[in-house]
Structures are given as C-alpha cells and as structure tokens.
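Given next, in structure tokens, is a single chain: the form predicted alone.
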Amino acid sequence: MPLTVAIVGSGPSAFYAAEALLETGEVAVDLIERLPTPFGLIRGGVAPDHQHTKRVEKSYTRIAQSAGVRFLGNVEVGRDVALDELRAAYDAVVLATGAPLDRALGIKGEDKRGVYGSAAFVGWYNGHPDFAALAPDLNTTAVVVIGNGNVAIDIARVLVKTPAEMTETDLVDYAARAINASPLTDVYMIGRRGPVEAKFTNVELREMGKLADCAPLVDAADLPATVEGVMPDRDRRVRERNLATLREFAAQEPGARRKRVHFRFFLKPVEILGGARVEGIRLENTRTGGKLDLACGAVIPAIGYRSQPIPGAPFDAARALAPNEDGRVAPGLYAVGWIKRGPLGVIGSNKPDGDIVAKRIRAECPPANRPGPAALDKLLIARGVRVVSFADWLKIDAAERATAAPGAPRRKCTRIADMLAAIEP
C-alpha cells in the first residue's frame, strides 16, 4: 500500500518535499494550497523582471504531474479542512506554508499611511490576491527602502526601471501604471550595518549599475579598504565582489540619468515622521550616534519575513515558526522551509529540508492503510469546496499567457474570482 502524505503549501519547499518523497518508494502526495495557483514565492515573491529565476516552475510542473502527486488549490487548512482531519486521514502531514508576513520595524510612526511592508509591496506588484488592493501612494519624489538584502534591492530596481526595461516581465498592469505615473526620482536603501555586511548577492547588486535611466550612488567614505574578520572563503569572496562593485558605483558620475538609488550604510531608522501619513524618516548613525532626517513619501521596510500560526499546529511566537526537531514537529507532523527554520536562504536552500523530512517520514510513519486522498475528497465535496486541480491551473496559466502584452510572459489574474472564471468552460 502507498504511504499517504499531505503537504500544506505549494511553494518551493513543498515541491522539494514531494520530489524527495517520490524517490523513497510508493507514495500518494497531496499538495494542499489555499490559492488557486501553485508555486508560492516563485509566482508571488520573485521579482517580475527575474524571469530566469521563475524557470524552476518547469521542474515543479514535472513533479506535480508525476504519478501519485495531486495539487488541490483553493483549499485552506483551518477553513475548508482542519489539520486534525488531515492528520487522521494521512500517514504524515508536512507543513510548508512559508513566511508570508512582514516583520515589524518596532519604531514610532510605523503605523502611518505610506509605510508598506516588503511582503505586502512585493505581493502587490506581483499580483498576489492578498495584496492586489494595497494601492500604495507613489505620488512622491522619494522612497526609502529599509534593508540591504535582495528583497530590498529588488524593490528599488522595480521602482526605478523604465517602462521599456519592464516590457518582458510579468509586472501586473495596475502596478506598472502606478510606478510609471510616479514622479519618483530618488530611492534610498538604508542599512544599519556596513557595505561588507550587506546581504544582497553580487549579481543583483551589479544590475543596479546597468539601468537605463537610474544611477547608483555610493559614498566612498563608507567603503572599507578590505574585508576584515574570520569567515568562510565563499562568504569572503561574495563580500569582496560586492565591495568592488560598490567602489565602481562610487567612482561613477550619474550623468543625465533622471533617477538615483542611494546606497546608505551605518544608518538605522528610529522614527517615521509626519502627520497621518509619511513625510520623512529619522535615522541614527550607528557609528557616531548622530541623527539624519530624510524627506520621503513612502517607507518600505524589507527587514525580513515571519511565519503565521497554522490552526491546530504548535507555533513558537517568539521565533515565528513551528517548533521542530530536525523537521519533526509532532508524531506524524513535519515542517520544511521557512515555517521550519525561519526566512533564510535562497530557493534551493529548501531542497535539503525535503530530503531530510522524506527520510524521516519513511522511517517513522509506515503506511497504515489510512484513506488519505479519498477521505479528503469526501470532506471537500461535502463542504462544497471548489477544488482547483493542476489541470485547472494549467487553464489559468494558458489564459494568462494568451492575454499577455507583446514581449511579456503573461498577464496575471490577480483576483481569485477571475482565476476560477478562467477554469470554467
């Protein structure tokens, strides 16, 4: 008899877990996703101008179409089916829900209009149904992005690229209109530590020097002569490349380019300024203690994500993850990806989690002749849930591609109702 496993979520960590389970022997895997669309952050988090990164969808599609694997979209655990019901029906349940929420800044004024967390802002320009109605006010000449990681640099880049540079992307229409109509000229990227500690990859950083109408600005006084400290060789190489790129930026003249991205280091936010809405931000120099006020009309913290509780599952609120021992949360209940270890690493970092959990499930959860998929199907039919299969998703995918603007890969559906309508004959 096959091992039956329900995976809650359908992002990278879910697909890597499913792939690893397939390699262990006969198995029936159900990927349960609350949205009608699969792929998690690949669809809703990867920058729209990084289509090369999204090519991993082809691999996930192959996994989804493997014998023994099903995708059940538009099914929310805690709303349509309880976690306890899944645990009773399947030999094992794997939590792969990621970290969809923003970490708070924890400073005065962050509740003002014009402060948008990076998860919300990225979800907005990527057409995620949860954030499609965000409608950020971009009627400003200056935006402050807090953070020195890849998410921060993605946001800055999307804000300053020209319409021509975004032609071959899946930036959603409403975001393109808002960004193109904005009088924005200056984006400030703020990091509390120095350039050596910045977390962006060199590939992403170098992109900022190749933009058509935007100059990267760096104060040479912020750049150390060498990379100091003890660290793995790989980390040292990355930091040395970043430092070399920042030196190139510092030596450049902005020329006639209309927009600027300012890389500012050794500054931490202490207060968002203004009345009901953002008018500026107060920063403190982490080396001297001096204060600096920057005028701006929007602040986008990109300081990390956090997971949210799953009804019926243990949750460590302080660490914002499911407490686990090497992926095992409780008997028959496991976790992979960011819900397991926090929002760390890149897409491929999730693969080892899947390998570990698959081996643990095989060792700890022998097939017990549980009804698995049949039991879930019966529950969802009785509750009138419109389940979206992977074949249904391919119809949504085809509809998005068919309506794409010239050069663009797709025109995304951003409302669940429109996604479901695309499935119907």
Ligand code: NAP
Contents of the next structure:
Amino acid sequence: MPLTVAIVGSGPSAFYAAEALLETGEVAVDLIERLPTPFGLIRGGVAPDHQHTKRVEKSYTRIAQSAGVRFLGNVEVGRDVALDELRAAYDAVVLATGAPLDRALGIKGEDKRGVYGSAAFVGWYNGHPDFAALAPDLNTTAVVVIGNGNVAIDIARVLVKTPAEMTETDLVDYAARAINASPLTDVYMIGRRGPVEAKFTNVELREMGKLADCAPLVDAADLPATVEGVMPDRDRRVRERNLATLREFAAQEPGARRKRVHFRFFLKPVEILGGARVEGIRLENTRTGGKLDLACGAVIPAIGYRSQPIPGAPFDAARALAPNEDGRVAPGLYAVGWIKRGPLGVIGSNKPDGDIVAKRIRAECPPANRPGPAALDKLLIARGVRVVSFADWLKIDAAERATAAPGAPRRKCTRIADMLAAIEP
Ligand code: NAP
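Please move on to the form predicted in complex with this ligand, as the form predicted alone is already shown.
Let's see the whole complex now, leading with the same chain.
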C-alpha cells in the first residue's frame, strides 16, 4: 500500500519534498498548485536573465514524471478543496506554499502610486498572473530600491540592462517595452546598514560591474578597511569578497555609460514623499541622524517576503509562517521551505527541508489505506475544476517555446485564461 501525500505548492521546496518521499519507498504524491504552471519561484521569482538558475526545472520535470507523482495545477487549496479534505484523504499533507507577499516598510507615504513591493515588481517582470496587470509607472529618471539583498540587486539589474543584454532571457514583452521606454538613468540601492552587513552574494554583486551601459557607483568613505566582529569563517569570506568588489566599484571611472546604480549605505527610509504619487524619499543617516531627500518617481521596497496563511492551517502572523517543530505543524501536517523557515536561503536550502519531512512522514504517518488521490479527483470533478496535469503543462511550455523571440528561451503566457486555452485540443 503506498504512502499517500499531498504537497501544497510546486516550487523548489515542494519538488525536493516529493523527491525525498520517492526515496523512502512506495508513495503516491500529489503536487497541488494554484497556478496552471509549476516551479513556483523558479518561474515567477528567479530573474529572467538568470536562465542558468532556471535549469533546475529539468530535474523537477524528472521528479514530476516519476511513477507515483502527479501534478495538479489550477487547483487552489481553500477555494477548490479544503485543507481538511486533503488531511482526511491523504496519510500526510505538506505545506510548500512559500512566501508570495510583500512585507510593508511601515512608513508614511507607502500607499502612494509608484511604490511597488518586490514580490509584485518581480512577479510583474516575470509574468506572474497575479502581477501581470501591475503596470508600474517607469516614466522617471530615478528609481529607489530599498534593501541590500539579492532580490534588490536582481531588480536593479533588470532595470538597467540594455535590450541586447536581455535578448536571451524570458523577460515578458510588456515589461521589456516599459523598461526600454523608460527614461531611467539612476537606480539607488539603499541599505539601512553598512556594506559589510549587505546580504547580496558576491556573484550577484560582481555582475553589477559587468553591465554594458551602467556604472556601479560607491562612495569609498562608506567602506571600512576590514570586516570587524565575530562570525563564522564562511560569512567573513563572503563579506570580505563583497567589500573587495565594492572597493573596485568605488575606484572605477563611470565613463560614458548612460545608467548608474548608486550603492548607498547607512540610510533608513523614513517617509515617501509626493502627492498622490511618489516624488521622492526621505532617508535618515543611521550614523549621524541627518536627513536626506532623494528625488525619484518610483520606490521598490525589496525588504523580504511574507507567507500567506493557508485556510485551515495554523499560522503565526507575527513571524508570517506556519508554526512548526522541525517541519511538523500538526499531526499529519508538515511544512517545508519559506512557509516553514521564513523567506531566507537559496534554492538548494530547500533540499534538507524535504529530507527531514520525508523521514518524519515515513516514521509518523504509516500508510492507513486512505482514499488519497482518488478521493481528490472525485471532489475536483464534482466541483468542475479544470485540473492542469503535467502533460498539460508541457503543452503550455511547448507553446511558450514555439513563440519565443529569436535567442529567447520562451515567450511567457501571463494570463491564466491563455494558459488554459493553450491546452485545449
Ligand atoms: P534578504 O536577503 O533578507 O534582504 C532583505 C534586505 O532588506 C536586507 O538588506 C535588509 O536589511 C533589508 N530590510 C529589511 N527590512 C527593512 C526595512 N524595514 N527598511 C530597510 N531595509 C530593510 O531578502 P531578499 O533579498 O528578499 O532575498 C530572499 C532570499 O532569496 C535570500 O536568501 C536571497 O539570497 C535569496 N535570493 C537569491 C538569489 C540568487 O541567488 N541570485 C536571488 C534572489 C533571492 P537588514 O540586513 O538590515 O535586515
């Protein structure tokens, strides 16, 4: 008798959980995904010019096509099926729903037109159906990106790359048009702490020094001579490398490049300025307390993501995650990835979560002859839900690849209705 497991979500954490479960013995795993498309942040979050990172989709495809695994897209837990119904039908349920929402800055003026959280903005340029209609107003010469993480750097890079640099990407058409039409010349990356505390990884930071028409600008006075403090060797090495890269940027002549990314540190946002729409941002120097107003037409807080409660599952609103003890949320209910740990870590960080949860499920939820996948199928048919199978997804994938611009890997479908139309016979 197979162990039946429903995994809610189909991003990296979901696939690593499915893979780990496959390794434990006979299983029937259903990946239940709200969108018609799989892969979560690999499709909707990873930057369109980081196609090498997206290659991991190949191994997820192998997992999805393994005996015992099914993908059920276009099925939303809480809308099409209740979590309790899944918990009754399967031996175990795993929440792998990530952190799809933006955290708020919590400052005055945040509700002005022209403030776009990073989840929305990244979702927009990646063609995520939830954000395809965002239509950010980029009719401005200056954009401020708040935060010193990899998401902030992704956003800055996508905004300043030339059309030629974006040819071999899957940046969606409407975003390419808006970015290319924008008079943008200056992107300000604002860190509330110093260059040593910045969270971007060195490969991503170095990329900012290799852009065709954009100069990275750093004030040498912001850079300390050494990395001070007690920390693991690995962290020290990352910080030393970042500092060395920032020193190179500070020493560079900007030349005649048309765009600039300004790395500014020790500045805390205190107010977004303007009338109905953004005209600037007030920053406070965290060392001197002095205030600085920067004129800009858009502010993109890239200050970390937030998980969304799953109807019927425990949720810790303060920490914005499913409270769990090493992956176990409640009897038969588990969590992996960002809904388990919060929005930190790279794709590979999800692998150990999958291993832990698979071992725990095997030990704690012996197969109990529950109706499992058959029960879910029956419910979804009765409710008239158009389930998108993995074979259906491959049709959407093929349609996207077939219509790609020269050099690009695909032309993304950004509307659910178009995705469903692509799979109709
Ligand atoms: P992150 O790495 O946690 O960075 C968030 C940044 O926002 C930090 O600099 C943080 O500063 C700042 N911040 C938080 N609250 C703030 C506030 N109220 N005001 C001003 N600044 C604030 O998060 P992320 O960039 O969203 O990335 C999430 C995870 O995905 C990370 O682990 C990241 O490495 C990973 N990722 C990786 C890649 C890649 O490998 N290429 C690409 C994208 C994302 P403090 O440090 O002071 O808190």
